[in-house]
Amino acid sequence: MTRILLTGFEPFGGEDINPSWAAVSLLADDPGVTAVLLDCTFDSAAKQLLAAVERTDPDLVVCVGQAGGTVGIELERVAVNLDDARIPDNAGRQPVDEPIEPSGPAAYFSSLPVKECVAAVRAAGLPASVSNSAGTYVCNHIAYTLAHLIATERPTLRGGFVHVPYAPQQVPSGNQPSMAVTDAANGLRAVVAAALA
């Protein structure tokens, strides 16, 4: 059976929910899936990801994060070698202009077929797009960590990063876009199917 590792983050920035983990946890019982909750911290999240890859030896890794203000599911095309935090992480750390891997390249492209994944999410009736920036917070840190692992140690592993919008309960006033967690989960299923195909 194909082994799939999905990760999502704990809430951060004063939120009570992180839709990335809420959606990923709905896929935890899917065949072949291992779902892992990551801390929203620069230091421990990367260690947790690497440990999960070592433990599960996956064929596919899809890391998921929250991108407030976005309309749909976003497939991240690029991860950059930079931590530059607008707000502190959940451990209080706020790096500024720090490289993730001092000897690593400036950026990596995702090894997911991002355009095919976008098409699959749209075919499932949900909004999706390619994003060319995962930011410079913990999401990008994880995206780069995964890409660096693939480039240096696991060349047959396919993996990348996906952002999902706010959950509706995060924007009760309706003044920003949101997506039901069940829809985000269905979108992630479409991403996984397209990546495996």
Contents of the next structure:
There are 4 protein chains.
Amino acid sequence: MTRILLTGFEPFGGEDINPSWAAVSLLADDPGVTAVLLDCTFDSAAKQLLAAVERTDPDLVVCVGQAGGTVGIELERVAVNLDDARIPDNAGRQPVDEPIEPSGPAAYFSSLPVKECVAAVRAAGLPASVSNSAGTYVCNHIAYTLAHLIATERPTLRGGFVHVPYAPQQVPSGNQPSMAVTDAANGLRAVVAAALA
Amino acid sequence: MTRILLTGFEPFGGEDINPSWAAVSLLADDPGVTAVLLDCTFDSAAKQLLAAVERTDPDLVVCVGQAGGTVGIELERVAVNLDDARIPDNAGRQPVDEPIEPSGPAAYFSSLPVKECVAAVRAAGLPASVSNSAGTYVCNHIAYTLAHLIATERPTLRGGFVHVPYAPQQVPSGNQPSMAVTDAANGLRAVVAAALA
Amino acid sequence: MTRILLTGFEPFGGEDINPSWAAVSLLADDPGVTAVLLDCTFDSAAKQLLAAVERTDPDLVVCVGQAGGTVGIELERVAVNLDDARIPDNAGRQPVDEPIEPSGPAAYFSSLPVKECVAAVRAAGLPASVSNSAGTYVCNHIAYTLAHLIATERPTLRGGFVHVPYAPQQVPSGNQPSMAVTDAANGLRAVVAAALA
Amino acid sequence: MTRILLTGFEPFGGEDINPSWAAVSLLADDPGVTAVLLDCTFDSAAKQLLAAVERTDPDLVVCVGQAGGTVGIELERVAVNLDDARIPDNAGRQPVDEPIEPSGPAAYFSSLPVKECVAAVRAAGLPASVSNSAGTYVCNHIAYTLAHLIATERPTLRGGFVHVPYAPQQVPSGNQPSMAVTDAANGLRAVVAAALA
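Having seen the form predicted alone, could you give me the form predicted in complex with a further copy of the same chain?
Zooming out: every chain and molecule, the one shown earlier first.
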């Protein structure tokens, strides 16, 4: 059976939930899926991701994070070699203008078929788009770490990063867009299916 | 049993669905509810609303419409005596700067407890806010028509207008916010409960 | 000579400037113009406006306020009989759901030719639109006070309310739109010219 | 004297003006500045840029483009090796998912001190931010071309890409943010000063 590793993050920035893990955990019992919760920290999250890849030896890895302010599922096309945090992570660390891999390239492109994934999410009736920046916080750190692993050690692994919007309960005053967590989960299912096709 | 009249609109502006009717129709079997579909036309919709009130003699009327670009459930606080259409309605009529009721007041306030309704929607984990303008298209036309009916003929009727965001499938490219139709329906349930409390 | 009364507000909400007064004061030496600075308080501002009308006996009154988050000059079409403040005014007063004039109507329409004013601003190369809500803070309070004065005591006076965006220096991080104060002033000149035409 | 090459683009996408060239041309007579207009085409623009660098042998190059929908001056931190056009360029060419330099790296970081530049623009009273994506259209093509030139042939040259918002006259209906062209020009002056400091 195809082995699929999905990761989501714990809440950060004072939030009670993180829709990335809320959605990923809904896929935990899907065939072939291992769902792993990552700390929202620069130091631990990468180690947890690498350990999970080692442990599960997956064919596909999709790491998922929260992108507050976005409207749909965003397929990240680029991961940059840069940590530049606007707020401290959950361990209190706030790197500014630091490379993730001092000897690594400035960026990697995702090895997911991002446009096919976008089309699949839209075909499921949900908003989606390709994004050219995953920011410079823990999400991008994980996206770059995964791409660097693929480039340097696991050339047959396919993987990438996906951002999901806020969950509705995170924006009670209606000043930011959101997506139902069940919709985010269905969007991720479409991403996985397209990535495996 | 308390009688509740809910209305939603047919699609307009080239859309395939209208989330107002999609959500209202999910409440059609709730206790006491009559759900009525309105044309998206200045002329017919008001007649259909008035006929439905006549027919069902409700205790509460909540008319619902689509507000593209909004993020949450919006409780409309004001209805103005003005038709000013940016696009033609579904019958091809496009009134510009016309009063709805030539002898009516400039505006009515909603007779719904709008802030209690907002609080109830938020307590259900969904975004909501009070809005001070329902626009000047068919939605406001219906909001004003209902308020004028209450003011002039049915002083004990409680009623108002609520806007819901686009459904996710209306915004595939993710350039506008949306709300799952089941969430919109649950938000409307919270509005109804708060209005009856 | 035609007498024109223009008002702008002092800063509020922790800001250092209010673009409404910054722009209005650039018109202070225009022919026929009296420019008056209003407190950003529910109680004083209306008194200051009424005193200025009494003192200058104007043919035209344009009251101007700041609308954070907007992109262009907004011609307010409706003023509602409601004070509902999200934050305290500069005197520390925060009315909630209070009528402005207990015996007044729910709303007034502006006596400015709002669409002609919008067209004039756009012809000057600047963004403009008609707005159907001036909110429920001090701006709307002044808009309603002016409209009520016109309706009850000065039927030949023409007047209304205009919102201007943030000035650029108020949004250094670029998270909200803004308009150069000289552009806002030129937009107001176009509004005045159209209102007098 | 320090030699500064500034470039702006001709209009595209049906617009009458391009604020990048409108602003850059206001700096054409500043000391040391050569201002060059680029075609908005994937093929010609890069050639024009490289020829201008050859001709003027600059110490600093700042290429400027229009970013519709943005609020402030955006200092682009990353240029990616990808042409992916949503609309045809002014020569009718619309590359999809093509590398700019087949043997080049996935991305380059700007050699401008982007945060110092942002601080300088803000100190001038104008909105500014660091951006992590210059898109995948002609702007990014030029940003990557410049960075590749610096990396491969002109290691002492400092240069990067800056986006400016729409000019006010491009958004008459006020549905998108804008910046006065004189403000954009002053923002670019602050960028140049910070880049040379």
